[in-house]
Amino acid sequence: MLQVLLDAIVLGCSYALMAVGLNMVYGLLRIIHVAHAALYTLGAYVGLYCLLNLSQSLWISLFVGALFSAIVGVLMYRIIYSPALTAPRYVPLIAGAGVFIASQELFRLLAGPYPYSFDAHFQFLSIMTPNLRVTETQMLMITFMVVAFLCLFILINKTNLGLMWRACTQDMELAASSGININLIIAINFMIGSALAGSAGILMALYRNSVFPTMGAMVSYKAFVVIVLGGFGSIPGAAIAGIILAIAESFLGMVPIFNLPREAIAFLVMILVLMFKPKGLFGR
């Protein structure tokens, strides 16, 4: 049971890293950033390319993949979302969905439809006992999520940039009239969220040892469930809800009478939350 719990926490880390970027964008612009899932897959492919052609170092691949995803995320905002901000909310939603579908086909055309092995060698802390086995990859994923969310918490709550970001989430027009460069704040928002998505793609590719064009599809659905569970706009809620969802999937999947696939469990959780606590566990 302890091993199952640990595996669920590791999986929940990937859900949380994906969901936080979506939550940041929604908290600021009130749009659902469907194309965020494309950045998850993009980070995995860029990391794999760096690993095979530029350097055998996982750390360099992780940095380059996150950086590339961050740049593309800002370009997505400038090209796709910025012109549609004044349109009805379904317009950026449809545009993001179109970008995500097109990205899957683009990955398939450029890299082929078959999965690639993400075989990276690195040294990190691990725990091996008779009752518990924590691999280096699992420890890396947990450590990365903790450090990333701690840095994000400090950035939002302890810096002037975070103060401006919180002002924009409360009232964009009033923040702009107060002298805040809202375009810069939105670009930084997309950059951070996209970098976390690209990092999550690389870490999950390392964990699953697989990179393929549609790898972001199911994770994106889980990320939306995590946002509903944690509460729209709540970054700590995304972190906690990602782990809660993964634990629910793991333990409910072990119950013999509960004969549902993992994907169905996620949507069942979302339905129950919408029925009994529509604002989520940490929503306001």
Contents of the next structure:
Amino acid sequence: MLQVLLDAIVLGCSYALMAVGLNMVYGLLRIIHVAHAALYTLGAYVGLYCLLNLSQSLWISLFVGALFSAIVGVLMYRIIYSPALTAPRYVPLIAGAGVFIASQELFRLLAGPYPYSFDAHFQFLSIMTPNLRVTETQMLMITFMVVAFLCLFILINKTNLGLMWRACTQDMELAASSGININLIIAINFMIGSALAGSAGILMALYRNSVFPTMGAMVSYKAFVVIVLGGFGSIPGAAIAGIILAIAESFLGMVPIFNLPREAIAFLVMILVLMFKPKGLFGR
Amino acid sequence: MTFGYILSIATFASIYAILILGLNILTGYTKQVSLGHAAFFAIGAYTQALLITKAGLTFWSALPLTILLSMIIGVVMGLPSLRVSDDFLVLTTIGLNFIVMGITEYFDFFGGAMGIIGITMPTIGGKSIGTTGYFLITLSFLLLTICICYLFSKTWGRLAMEATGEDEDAAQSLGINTSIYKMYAFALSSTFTGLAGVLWAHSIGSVFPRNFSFEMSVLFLSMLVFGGLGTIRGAVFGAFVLYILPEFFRFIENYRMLVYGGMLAMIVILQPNGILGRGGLLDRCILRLVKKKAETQEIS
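Could I have the structure of this protein in the form predicted in complex with its partner chain, to go alongside the form predicted alone above?
Every component of the complex follows; first up is the chain already shown.
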């Protein structure tokens, strides 16, 4: 039981890392960034490439993967979302869905439809007792998520940049008129969110030991559910809801009546929450 | 390129056109973006398949039942739209797609991953009608759908739906019951989509859960956006062009979804009203041609 809970928490970490990027974009631009999943897969592929061709170190591939995702994330904003900001709300959404589908196909065409294994050797903490096994990868994921969220929390609440970011989420025009460079803030916003998505991709690739073109799809659908549960725009909400969702999926899947695929369960939970609490569980 | 092949392409294109006309009522008029329309499609196809294979009905006796049921389930699935709007609704429709797919895949009643096979072609007077006859049936259903959509687009109902889509609060202040019109839109949309599902199930002869994936929903939406949101001509044009082009260019089959995805993003940013929609690229060309012709006639 404890082991199931632990596995669920590790899975929840990846949901949370994906959802936080989505949530940051939503908080700032009121756009559902469907193409976010592409960055997750991109991170994993770049990380793998780096591991195979450049160096054996996981840390370097993690860094390079996250960096690449961050750059592509900003480019995505500049090319797709920024011309569509003044258009009706469905425009950026459909454009994002288009890019998401296209990116999956691009990965398939470039790297092939078969999964690659992601073998990285690294030293990290691990706990091995008879009742509970926490592998090095699981420990790394949990640590990474805790550190990432702590950094994000400090960045948003204690620094000047965070203050500007919060001003932008409240009112973009007013923030611009008080001298904040909103383009820079949006770019940094996309950069952080995309880097987190990319590193989540690499960590999940390491955990599952596979990289394949559609690996981003399921996680990104889950991330949609997470941002609804956690409340749109709320960053701590995303972290908590990510873990709650993973636990709920793991345990509901054991009940015979709910013997549905995990994504169907997740969306069922999401629709029920939306019907009764349209602002999400932790929304303002 | 045999006659039968062309006939089957035309049949499928007509089926998709019916579906996109249904989607157009929901997404084009009422602006309730649905990224889960494959779920409505699946409900039509599965209901018909079950009625034929399990209840032993024929095409004609099952059709009204299926359409009625599609409409009812469509309204039920539209209920979340009363509580949530915009982005939340899109997520809800994506969710509905996954739930419907999950249910069909994991319950043996719906055939599971093996699907339902053995859906026979409809018969008239005890005689099988063959592909030509089936194409004619599909085509007449398409013409019927176009007629209904055209008549509907001339009514107050369409204006109310468009007002609801543009600005819900403003529409309410004009005395439009936006909830009712959203439900009407879901009912009409799921009726046509269910009809398309029925026709599709019969022409394929089997239904599988993977036929109704999220990718299909994206494809449907891209057909509508490509042709032009909110116009009948755009919906039919989008369905025909995006279905027929890849069929004739089989060599790009491998890149089809890549092209769809990229095109969807480009079209929606550069031509938000679609190629043949109001003010679209082709629309302007045609208007200019018509105007020129009128001028030359005046001169002569």
